[in-house]
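Below you'll find only one chain, the form predicted alone, shown as structure tokens.
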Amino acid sequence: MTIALRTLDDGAWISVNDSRQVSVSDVWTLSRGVFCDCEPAYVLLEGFVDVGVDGSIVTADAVGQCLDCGTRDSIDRLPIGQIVDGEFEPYGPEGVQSLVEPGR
């Protein structure tokens, strides 16, 4: 089954099958070293740049800012959800995330 993924509204949303699913308005919790030296890093996403799939995991490239230290940078391959039985299941931003390494 094919799943259509794309960014919408100048990077404000990730669309899955023409339905807005993931917004940049959330604070994501990232493990240490993924984004900055904060442990964990609470990162406010400012915009999605790209979206893709690695196996069953949906990843996004984004730009964000750490709320504790102020680091502002890009994030590559942030896991935002997974495909289960042909359906998208988003991850909650409150769960501690690590980045998906290419070819894992």
Given for the second form:
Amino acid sequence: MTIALRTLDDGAWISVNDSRQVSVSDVWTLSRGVFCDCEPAYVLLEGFVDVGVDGSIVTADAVGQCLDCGTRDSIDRLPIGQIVDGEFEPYGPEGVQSLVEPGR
Amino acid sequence: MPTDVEQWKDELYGTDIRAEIEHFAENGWESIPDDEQDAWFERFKWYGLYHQRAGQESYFMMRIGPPGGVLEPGQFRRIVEIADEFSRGPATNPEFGNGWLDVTTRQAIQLHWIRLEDVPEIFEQLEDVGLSTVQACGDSWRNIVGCPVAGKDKHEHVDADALATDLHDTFKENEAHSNLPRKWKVSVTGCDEGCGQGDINDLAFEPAEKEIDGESVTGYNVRVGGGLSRNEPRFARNIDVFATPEQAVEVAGGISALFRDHGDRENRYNARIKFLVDEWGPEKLRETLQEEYIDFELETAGEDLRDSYSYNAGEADGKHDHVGVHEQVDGNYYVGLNVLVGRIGVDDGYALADAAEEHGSGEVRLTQRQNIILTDVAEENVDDLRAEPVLEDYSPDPHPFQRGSIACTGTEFCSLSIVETKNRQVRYGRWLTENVTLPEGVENFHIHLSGCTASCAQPQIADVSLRGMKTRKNGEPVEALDIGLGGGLGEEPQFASWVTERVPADEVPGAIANLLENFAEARDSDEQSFREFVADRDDEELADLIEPEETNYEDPFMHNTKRTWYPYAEEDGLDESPAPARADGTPIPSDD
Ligand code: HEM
Ligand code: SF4
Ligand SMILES: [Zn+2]
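Alt. form predicted in complex with its partner chain, vs. the form predicted alone above:
Shown next: the complete complex, the earlier chain at its head.
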């Protein structure tokens, strides 16, 4: 089955099948090196730019800022959840995340 | 590839949306097919309906945009009645109760907690008095802003009210201009004080004079491509065009059509015309306008009045807003009233409508500083008006900290927001008023608080700019604000520079208090304005003057207000949300 994935309201949401699933303006915990040198890095996502899938993993491109060192940058392919039996299961921002490498 | 939004707009947009809204309203919220919600909510924006944030499903924000902020006699009262009857939420706001209306920075009114089922009835009640929500949101001509005392003011050079109304009548519900790549914000200024804030709009008409065939003609210079959003603020750029009042509508139509045809529809983040002006430069824009869109020879820019612009210009004297009692050209008075963060409870709303009718003509105008103005008050009525009890809270002579406060919607309703805004700004204003003495000669001090970089509260053009952020304090993520300084309009507008970032929200009042104390000590003389003082120093020096600290100010919103269904509810968790709800307020059970 196809899943409808899109960003909405100027990057405020990731919508999955017309339901607002992942919200911008949350603090995500990222492992060292993927965004800045902080360990871990607490990164406030300021806007979603795009959304995609990699196998069953839903990834988002976003713009964010590290709350400790202040680095502001874009983030590519941040895993935000998984499709299991056609349903979206969000990972939530608290768990430590790495980015999905291209070509995985 | 065109975006989803572009595809939805292609399928159905503009006035065709009305019948669909009526249909869904009749059959109830649940009749919107699950897999079409994103598309419908995007389209509803064109009719001024914005689906509220997560946890508030099935409730809408409704925006009503009167051109130039002019509410004719009877219109303000009608909006209060609508707010009273239809704008009541499932929970109470501790500062504002339940049932209110918000005056916005683009001279519109926003109502919240609107149910789709009530919308046709509300539309009827609005239309009955000549009001509408058309194009208040969505990708087209938004509410046309302008000098809020146009037609009444002694400083007026050209009749901005007439042009704003002409533009409104021509471009609202105009099929050729109803589907633009992005929002389209237009400002008309007619006075020599610059209160239309044209510099931060997509298209600005500004008063000017031009020698044409040996005769001096009054009209407008044209600027294009201003806007504050997304960390990419721009001032509108001079495209070297003068338009007579007769030509102005055609010029506006040409530029709107140019944007329609040449704006970026592939990438919404690059779609505003400010980015097209970046790419093309003002010369190419003018050339294309002349060649493809305008039938007559465009005049080059005339003599403008920008050197007298005093509105929000940060000068020690000069005009900063429209609050207070001011004489009109006809000898009557207009009385500008302070509205704290733009929010008016319905009971106060009725009292203000009564006061406007009893002492003035009943007309109420909305300003870009979230305030209101009662016009046409005869000289002999001014004292009686001032004695009305409702003017104790909505004062023509407020404390500078309250007068200068602007706050956007924030996490209360807005999906983009990072922090709580309006209640916090009210608390800041109260604390500052009680605890901080303004330095000598400072009678105006603007503090603008926006919950995110979209900048609805126009933070970059304030004395103290506040923008929502997060930080970590004692290991916990807490709501925080970036603090910017140096912004303002005037002849040479400036955006604030974000001097100190990620200050925990409970340390911001202390930071402002320290900053003002340091300013009072270090300024050259009592004549130096705050803006001049800031302009004289680099960011590092300024950062040293800010000194955030905890004080006896208490902030009840330090936790993640975004993760609540309503930040002030007793049980505020997202899973406690009563939404979505049916028209009678009963929650709709989810099917999983
Ligand atoms: C439900 C609440 C609101 C939502 C969801 C919302 C949505 C947005 C969005 C998505 C943007 C940024 C998009 C862009 O400009 O590229 C924006 C910008 C803006 N909005 Fe709002 N908004 C809300 C409330 C308001 C309010 C209360 C005002 C006050 C008049 C307002 C006026 C503006 C202004 C002035 C900007 C500045 C950006 C610019 O055009 O330069 N909005 N809003
Ligand atoms: S500035 Fe941001 S948080 Fe505030 S109303 Fe606008 S979009 Fe929402
Ligand atoms: Zn970092």
